[in-house]
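Single chain ahead, by itself, as structure tokens, in the form predicted alone.
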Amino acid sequence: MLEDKVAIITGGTRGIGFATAKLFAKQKAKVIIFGSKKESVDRALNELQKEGLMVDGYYPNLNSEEEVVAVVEKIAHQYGHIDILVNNAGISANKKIEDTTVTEFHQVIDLNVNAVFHVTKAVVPYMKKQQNGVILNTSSMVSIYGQAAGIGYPTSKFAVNGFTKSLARELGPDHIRVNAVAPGVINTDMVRALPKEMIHPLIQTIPLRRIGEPEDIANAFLFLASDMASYITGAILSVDGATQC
């Protein structure tokens, strides 16, 4: 479905990003993952290469415009084009507002919002030159309903939704589609760390009676990245087992 497409995936070393990188590579895309540090990128690349998947990787500081621009330029020069960007890198938060420091709040906004801006801005000129491209963002179910603590996280995801919808309108004339996926409760490291007595009641609140897998979100990204979604832009696709209904 993505043969010969060049795809950059931020936060691609684990969880949803890793599952998306693996699926895109299996669908014949040329995948480049971004991670937070060399060790995590090398570990992810080794895992993917063991499965016969050739994926490249970098670890720029996503809040450094200079580093991001330099890496994106290198990728564009090496591959000749950039077709897909998945802005997936992010961090969560769960403290009450009175316990949250200014630094902690800014850390969430920096990675979940500002980094999305930096990488997207670096990629857009290449997509405009091609008059074609797909930008996908990881939102969250809390971008619609909020959450009871960790105010920075839902704030950042509300921002991602606004970024997605507005950029879809801006870039539509250049044949660049912009969408987001809003995952529900997903079986990532953070959820697996929760005690079983918390997980079971949580599952009972989900109409499908299970938590999602990273592959569920990767499948949604694949659909939106493919030509099957050629007339879909500005959408926030909920993948949450009907948690939000």
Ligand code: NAD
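So that the term is clear: the rigid core is the largest set of C-alpha atoms that superpose within 1.5 Å between two forms. Everything numeric here is computed off the predicted structure, so don't read it as measured data. Numbering follows the first chain given and starts at 1. Compared with the form predicted together with this ligand:
- Core-superposed comparison between these two forms: CA of residue 63 displaced by less than 2 Å.
- Relative to the superposed rigid core, the position of the CA of residue 208 differs between these two forms by less than 2 Å.
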The other form holds:
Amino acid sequence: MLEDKVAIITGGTRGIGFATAKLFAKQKAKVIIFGSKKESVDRALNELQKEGLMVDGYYPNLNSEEEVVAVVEKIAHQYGHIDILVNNAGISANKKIEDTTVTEFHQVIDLNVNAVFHVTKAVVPYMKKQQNGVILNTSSMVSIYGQAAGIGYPTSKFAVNGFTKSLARELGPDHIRVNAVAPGVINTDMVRALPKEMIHPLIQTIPLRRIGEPEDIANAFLFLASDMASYITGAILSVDGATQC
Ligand code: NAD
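Write the structure block of the form predicted together with this ligand for the protein whose form predicted alone appears above.
Up next: the whole complex, starting with the chain shown before.
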């Protein structure tokens, strides 16, 4: 479904991003993953390359405009085009507002919102030149329902939705589609790190009575990245088993 497409996936070293990188590469995309550290990028690349998949990886500081622009330029030069960007890297939060420091709040916004802006801004000129491209963002079910703790996290994901819908309008005339997937509770390190008291009550609110797997989200990204979704832009696709918090 993605033959010869060049796809950049941030936060591609594990969890949802890793599953998406694997699926896209299996669908014959040339995948470039971004991670936070050399070791985690190398580990993910090893695992994917062992399966014979075509992947490459970098670890730019996503909050450095200079580093992001340089690595995107390098990729564009090497591959000749950039067709798909998945802004997936993200961190969560779960403290009460009184216990959240200003630094912790800013850390969440820096990665979940500002980094999305940096990477997208770096990629858009190439997509505009091609007059074609797909930008996908990882939002969250908390962007719809809010969350009773970790205020920076739902705040960041509401911002991701606004970014998605607005950029879809701005870039539509250039044939660039912009969509987001809003996952429910997904079986990744991020969720495994949450206290059990938070996860168990959540599962009871899920009509499908299971948490999702990273592959459930990767499948949604594949659909949205493919030409099957050629008339879909500005959408926030919930993939959450009909969860209602
Ligand atoms: P994860 O913790 O398994 O993976 C996070 C990824 O982000 C990793 O590849 C990591 O290298 C990268 N990352 C973390 N900090 C970074 C930094 N400072 N700079 C660059 N990269 C960094 O998490 P996940 O559950 O796979 O989450 C991926 C996305 O899905 C996030 O945006 C998250 O908010 C969203 N999400 C997850 C869930 C869930 O239940 N797991 C639900 C809704 C939304």
